[in-house]
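Next comes just one chain, in structure tokens: the form predicted on its own.
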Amino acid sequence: MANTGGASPPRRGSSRRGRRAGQPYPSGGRASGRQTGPQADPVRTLAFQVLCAVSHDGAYANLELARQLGKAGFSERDAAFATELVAGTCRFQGSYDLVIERASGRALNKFQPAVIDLLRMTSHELLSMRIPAHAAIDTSVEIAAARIGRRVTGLVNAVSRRISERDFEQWLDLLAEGMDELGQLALRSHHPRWIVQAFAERLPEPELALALAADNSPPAVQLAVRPGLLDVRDLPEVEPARYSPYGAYAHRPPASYAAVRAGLAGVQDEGSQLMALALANADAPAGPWLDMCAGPGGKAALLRGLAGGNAETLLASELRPHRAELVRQNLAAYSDAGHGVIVADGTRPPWREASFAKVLLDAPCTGLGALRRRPESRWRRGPAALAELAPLQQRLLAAAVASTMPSGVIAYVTCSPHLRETWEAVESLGPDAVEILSAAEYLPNVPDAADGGFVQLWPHRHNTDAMFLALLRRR
């Protein structure tokens, strides 16, 4: 649902001590920092700050969150209540507009941008938490005199009274009414229709429920190991990735692991680590291997790692600056004198032609494999990203290819199973540029990941992102 603002009619006997009517927030359309009635409570003004920060700055949720709740010093239970309200919030942000619209009976672009938000979050606290209803109503009335104006106050109370008269499956019962039957699956399982209709083009039936489900269950943390420098078993508090040989789900915050503060560990899904691991198994010349997108630096350093013990060098190039910098971080841990890191378009990129023995191609895609740890992403991006993002992805590709040598392996991957962002791109460089290889047999111990001469990794298969890989050779 878009939010594209407008204020709300003045409404009888509303104070005028808040924003006036017309007036736009700050911020780009975000509520205001500045306290203009009592203090509200802090853990649910800084959810609704990030959820601003979401929907009017394009903040990415858990790194906003993140950075919050650095500065805020809550109690872990605090801050597991804050991450709840955001994280729900944004996963099922679809879902609570059509119940705001209905509730209310008023399209969303009648309601103030900041006034969605709070809206969204007294949804999430009366149909998926076991808040009682006069605690999330009066809080979110505190917050909205506190953070937007008085003005809306009666406002937010009227509609948030309006969303507690039902639970969650009423009101989806009530909303699905004369939707067909992909209209209500998409609604019931928090997917916008366009996504459902991408999953349902890639799995079997009886698994695409169970593909839509996973992602609204949160991911546990995985890290990775910097191969050459650190064993798995040397993590404490960790159990062992299902298929990665240096990868380990998490039992406790990141950062406290002294090996990811050393840079010998770091975050990343084993689904991220098998792209990467396959291309390190296939047979290629000898030669300098390349990532070519490589922000932030995950994959990077892994192959930095894999490619060490056989002299080989590795050259990381990423086209934003800042993301260059978290590929320089990421392989801190490492000799210089093995890798190198650029700032470069990949589409022209400043190497010669047929220099690289093994290249990596993660390109920039619409994130659908990652759904369930980027929850707003499914709200953010429509299918029009894809007219933008398929053209990019296969010039990328071409210049992949032309990077690499004869007889060279070129793998590339997307955080996506979509028709568009997989099969085509592959199928857009004719038969006569490369081979394709069965990449599945570059992972042998990934059960049910085969995707014709592909491989394709599902969170409810694997307890992975929804990983594409293809594995080239260049004739």
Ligand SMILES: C[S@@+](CC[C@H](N)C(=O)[O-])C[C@H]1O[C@@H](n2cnc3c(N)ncnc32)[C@H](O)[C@@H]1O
The other form holds:
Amino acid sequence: MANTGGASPPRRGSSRRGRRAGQPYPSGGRASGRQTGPQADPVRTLAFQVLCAVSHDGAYANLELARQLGKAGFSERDAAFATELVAGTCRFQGSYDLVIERASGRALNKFQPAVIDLLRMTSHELLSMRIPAHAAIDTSVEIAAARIGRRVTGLVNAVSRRISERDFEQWLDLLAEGMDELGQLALRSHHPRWIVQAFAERLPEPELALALAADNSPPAVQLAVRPGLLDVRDLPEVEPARYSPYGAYAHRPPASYAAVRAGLAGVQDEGSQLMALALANADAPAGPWLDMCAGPGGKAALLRGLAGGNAETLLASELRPHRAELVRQNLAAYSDAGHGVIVADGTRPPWREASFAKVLLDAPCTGLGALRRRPESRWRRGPAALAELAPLQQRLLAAAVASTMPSGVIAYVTCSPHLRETWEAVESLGPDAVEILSAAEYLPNVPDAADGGFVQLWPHRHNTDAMFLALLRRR
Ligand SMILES: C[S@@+](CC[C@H](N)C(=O)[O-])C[C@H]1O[C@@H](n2cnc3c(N)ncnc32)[C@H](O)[C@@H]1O
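Can you give me the structure for the form predicted together with the ligand, which would complement the form predicted on its own we have just seen?
Time for the whole complex; same chain goes first.
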């Protein structure tokens, strides 16, 4: 069987068992205006509504799911089932689309959009969750009748039955026929081909499949304490992070920690923590620090605590006002004597040139390094996003260098290993503006992190997001 996405959801054998007679439908789904048929299983109906919102409204699966679950009042078991349905369906969407096309003999664009969402979800139940075929198909037909329209029930029934005739491996074998090696890897790892290509350019061949597989397991939640305000050993029910002295794996939902509620700790991947730590560790002249693209402020909070120890101050700047507000909230536990938060476009900075001793540029990027976190994201953006982001990254990096005082240090960070967003961005500065520091030396306890003079973390190696770091000293 293919990987189901890491979570091990409760099995729900039958649509009848899952249905609660008379219970109102969870509200909020846009494909759900119609309730002409019998009431369908509320848990699967909610998952279907979330999938529709992700496909058609551009919603983030995690946020939309949390929003709808918050209103539904499901048991923990039902919530876990809905979560697996949504996350797994989103993660494997590209493979399921190929299965649906092959099983139906129709191109995907010949289907009504809500039918595609429903068939994707049914594919996940049948092929990855091993739900008995009769249960998965019956419920899908019920959802089709209740939420899309009776006229599509025959189609949903027929295509679902065709899908159930093979297991996932058999479908993948069939679909892989005639594909080249890269295409097969993309298919079997449930990634778009352009992303597999991008990873292949950055990794030794034996690691490629491991890196792709790591994207299919949701990460454990990690917390970071605010340096100077709380010691990580004072967090209850956590396991220390591997490399960051400020990080820990949470064993409970983050909001259940008093320290998180008090702003003394926040949710942050260890890779992100290490980026801020490396900059803090670098030698630089005395002077204020700048976080140029700070929202929502996880790294700014770490920098604020670490800069505070050196009696420096931090300016956190962010383009979007609502994200600047999140930065303020993330820094709220610290005295504002040591920091400021402003709304500004980093490509047209309001501060004077050469003002800062250390500058963090955590650039807007494709997020290819955090695919395990956002199940739908790999299918949402194509390579065209690079054409838009790479020039912006280069303009921001040039502005970051100009903002740094001579001998000051710039940390250029992306949550993407793509060459265009990493090496090529640094190369765009030319040879004269900066000296490339050996970034891995500033994270001495992190193994296998050096990537030329840069640092490249990987989920399969470090259990972090695939963060890239260049440390540059202004000449
Ligand atoms: C990768 S995120 C930063 C994450 C942040 N450093 C943290 O650790 O929480 C990139 C941020 O850059 C912001 N941004 C995009 N274009 C910008 C610009 N021209 N100037 C400043 N910020 C920008 C985005 O709104 C986004 O909040």
